[in-house]
Amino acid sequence: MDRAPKTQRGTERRAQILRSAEKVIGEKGFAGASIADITRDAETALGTFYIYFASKEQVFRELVDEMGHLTRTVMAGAAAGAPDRLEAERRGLLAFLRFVAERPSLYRIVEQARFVDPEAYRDYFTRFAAAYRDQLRKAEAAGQISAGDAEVRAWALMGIAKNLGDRFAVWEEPRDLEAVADAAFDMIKRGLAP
């Protein structure tokens, strides 16, 4: 059955519906939101919900899927126009904190998807890790990092970027963000090595 809305009306409330329930899971956890409560925030009738979804899982899914799109077109942007890809790495990882800092609560809709979507979950990821990897690929062919497994450094730096981002924009108030990406930054760029 086809859901999508024929009219800019409809368009607006499968929207409204959207946020209403990223803010409802983020805040309640997929079990403890209901489709009640994801209407009642959204001000509209519960029968609405059916109208543009099958389920909360169809919903959840979108939510995990647009974090993935918007997470991507975000960083991308950020690190356009960068000088190399260094540089494209630290307005990268800002970007990514700034977002997860605007949107915790479909950041935690990802987290969330560990257990509630085991493969929206591993989708998402690998998603992100396969055009990372490619983007350090391209780097390392032009010099401008050093040659490494690029598989592996994708997923290393994913996961500094998703730590720091429950810790620095998600755990409390998000703190300077600049200073953490700047930090990161050093170390990604430096190493350990003394």
Given for the second form:
Protein chains: 2
Amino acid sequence: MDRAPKTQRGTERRAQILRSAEKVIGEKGFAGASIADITRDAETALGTFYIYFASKEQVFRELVDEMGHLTRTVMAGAAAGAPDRLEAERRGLLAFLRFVAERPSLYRIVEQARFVDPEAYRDYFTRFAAAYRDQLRKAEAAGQISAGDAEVRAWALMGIAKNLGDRFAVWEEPRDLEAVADAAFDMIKRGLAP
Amino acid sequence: MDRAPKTQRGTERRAQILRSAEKVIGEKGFAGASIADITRDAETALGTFYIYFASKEQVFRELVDEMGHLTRTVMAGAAAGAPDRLEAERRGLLAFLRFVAERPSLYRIVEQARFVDPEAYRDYFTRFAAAYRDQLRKAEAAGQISAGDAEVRAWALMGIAKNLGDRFAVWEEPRDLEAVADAAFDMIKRGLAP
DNA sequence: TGAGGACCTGAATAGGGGTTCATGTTTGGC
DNA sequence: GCCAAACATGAACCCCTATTCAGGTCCTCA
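Got the form predicted on its own; any chance of the form predicted in complex with a further copy of the same chain too?
So here's everything in the complex, that chain up top.
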């Protein structure tokens, strides 16, 4: 891309605008956030935005991608040392809730992609679901969980994580995320147990 | 409201515009749908919209409310004859998936409320969750399901329904909804069984 | 049948915001 | 120190659309 920064200064400015975009779009929504809002938050001039990003859509897409990378990293890290799939589920769920609580804006941005960039939204979740499904099939083959439709299960489990994230990590009235994850996992564990 | 129609003709026109709003906002999103798009679809003049609705937000809110009423009706009807909570879960899930497949626009509109009208969105799901939680507590007291955090379980189960609805009822590649509901219910049943 | 309320119309109003660009300013290498 | 490339600026351009309104048409009821 010919808009990539070529100096240290440019790199920092770009990052600064990206962070403000995350914050402002997360708070006010894609449609409600103007470029002026973003550059105001980033304490830079309006036109500077277009030095680093081709359009409002592009910065949005970049944020969705960032959320994808971060979530994959977080989930992989959480599941890394787990002895089996069920324990990986528990750790992954808790890690997801904590991540969402830390970066609510990124979470909200992904949810907006459903309308702003439907293709990106679909790709995002389809990619997760495919990996998830494969994990479940492996676990099933290893006898760690009962037999079942791995595709449906993957989407069901993702739905649990998403909705609990919404309610207990993004909305106010925050609860102890560990307690939430444990309560949900209790149900999941028995639902999947061999 | 002083915009309520007072004749048969007015009632019909209003309903016509409401249906077009559901269709167009569902397809193009709240921000992407213009009043002109809606009235064009309804085959009426632009200004007619404002005879029956005070603003774009108001028609949106009305659609969210409608989805609430319909969903409650559908779920209540589905669970009506169920012998116990688990069977009610299975029937409710299937009924929800079928309803979403029939009225994808209404489903998409509710999801947009997260950004268009956050308060309505919160109220919508909080109301469902409270009722759901109470059902689970009753079932727990009756020994129909195991003990557990009813609040978390309610949100987890709603998450399953939402995400499966998204994937298997709203997106393309439709699958047999009964098979999807059965596969998910198999996990839920064992997750909640006493 | 005709008066008045209900309803319909679409051009005009009013305002917002994405994007561009001409004009500076800063930086890094020589 | 000097210059070319990078970067910064914000007013201006241009398009879009929510909402209004003045001038009609339709329908009911007396």
